[in-house]
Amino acid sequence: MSKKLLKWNEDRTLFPEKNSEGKIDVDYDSHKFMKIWHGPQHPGITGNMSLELTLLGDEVMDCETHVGYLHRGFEKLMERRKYIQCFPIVCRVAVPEPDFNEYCFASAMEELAGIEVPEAAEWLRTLVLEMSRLQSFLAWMGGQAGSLGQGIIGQWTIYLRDLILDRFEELTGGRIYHMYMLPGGVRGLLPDGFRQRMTENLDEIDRFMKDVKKVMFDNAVFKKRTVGMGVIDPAWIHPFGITGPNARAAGVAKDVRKDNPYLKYPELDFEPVVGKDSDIYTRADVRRRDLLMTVDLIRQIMAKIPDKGDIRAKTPNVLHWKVPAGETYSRAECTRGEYGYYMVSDGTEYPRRINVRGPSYTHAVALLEKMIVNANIADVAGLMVSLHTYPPEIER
């Protein structure tokens, strides 16, 4: 190791000099770096992977992150697999959101296999998939506030994510895990009483979200923690691969439903939330209009949803079903980002590989550990969940 260890920069702070491969020469015996892991140690997006964290007081210097401490390796358990026992495996690579995994692979199938899904259950799956996202932001929404130390703001939307999670539970049976969407269609149409109990809901949290933004987005210590904090490159989008609001936030409108429409979401009114500022304040803030414009969504989706109609089309035999060959890539915009299936069949009952591009993949790894250098330890948390990640996306 170079014992050439610190240079002063032009604002007279000390900061480490890098190597001819970008890294920085560390001499622990110097005693002015230290290495600590931030994590694996409760489950959550800042728990359940770990940080290699380089640091000079309490400033990051380098990191290195790790992945695999949950469930992992779901592409190769679906290639051992007939395609209608991956279902339960899906469910599991984004745990949060796992209406996307059982749509995205629905869909691949689908068009391998020449399948027109029934209109009503196309309205359907828009509906579960939007109430999926609105679950998720929910949850998101008061991680964000608690790894800033604002508890709070997570008891509340914990109980707002609960009410949306009982309609789940009144439609599909699971709460969590709902493998509502089969290959042709879905499982069941409303219950009686579904739609009132869900517009009920919704008016909760519209009224809820009124005093989260009085309590944490107006809030002057939140504000100043997070304005100013992890800014996002516009410049950076394209090359990290950066989607869904972590993009937005940048002032890139991309959206899925928007630049590639499927399901019904060419018959809903409504346009990408967008930023400009691109730090943890403007993600955190375009999650949340994000989240009410979801609310509006499922209104417009509840209003237009049949009550009666076929729901699902038929298939062949879901245990002897030999898919036929070829490949294709089924996406969608789950509350992170584009999420999306590459599914290649060589028109066996297993599928020939299976890929899945979660947001994740490239938010929590190459993005993060170029954006927490220079961050203060106590500000490692806050930056990590404001990417709004799953760690079993990466290690799939």
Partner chain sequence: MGKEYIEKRTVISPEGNPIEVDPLKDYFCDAAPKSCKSASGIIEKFANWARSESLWVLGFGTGCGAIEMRPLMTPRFDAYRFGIQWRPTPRQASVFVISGYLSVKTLKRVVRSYEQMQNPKFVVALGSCTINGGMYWDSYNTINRLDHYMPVDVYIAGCMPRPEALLAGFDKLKHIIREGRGEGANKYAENFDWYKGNQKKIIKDWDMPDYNW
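Switch from the form predicted alone to the form predicted in complex with the partner chain and print that structure.
There are no partners or other molecules in what follows, just the one chain.
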């Protein structure tokens, strides 16, 4: 009763009718609409992109995503570099998880060249990929809470992320860009005492995630802002090419690690995390459980990883490495979805063409433009962050 009393009876007859394409006809001269640019100079935007919003009152009527602010022309640059010269630049394609670029590049190249990677190297690659997922999830969680005005979560999770970055530094020598997975293997074995420190960090993360759950996920205001907001219809999954946690939150258990197992994932025990309601809250919760699963996976990997062994396969002289002609596609499951490299070789020392398939490509443009219509302007930031889009992998 009281709920019904307090609920405003929304009169939508004042809103313009939608045309056959599902959009409204915007007539700026009617002085009803306002056009607003959300980004690129905007703290609420993920990375460097912009949304051109058309508002009627507080509601978004139309949206167009503008990308290209981060375009460096990687695919062109790689065409005029030798394979080994491509290796240091591929990780720069996407900042939050550079290792997926390295892995996809290396595995595509190994497949074309027919190189078998030693077992120890495969374990190390699995470890680095999972660590990369972990730190990316942590950074995202801060962003999601921050987009709804809860800055404290960001402080905690970035602190936890720094711990993982320390381990990265210890293992690979780099904080953000690691350049660890060479074509044919990896660059180094686990340092002494790495397991011990990693275990301590994982315990710390476990402890903090309990607090994060209490403060963020059990929070009444957070629930009020996110439950029922920004629902992805499961029927959109294939037409929009949605992958990763965004698809899993809609109840579709799509996980490249299970579907097309790579590296050592078949030997690890895990089940894809699946949500039900597909709103912002569910997506956040799926990512949180995915994060905890990643912590668990790292523990499993640490138990199985060999301390020594061959870490690099025999490769030709990298400066004169002619990769046999052919084409292939290699993929991996990153935090945002399916990450893939499509590589075409024409049998020379230079790649013919490399195409990067970033998951944000579909999430940030086609899907976001559709989802954002009829959202409140205050929810735009939260909605965009909940898709976990990252512009550099759209435009490369």
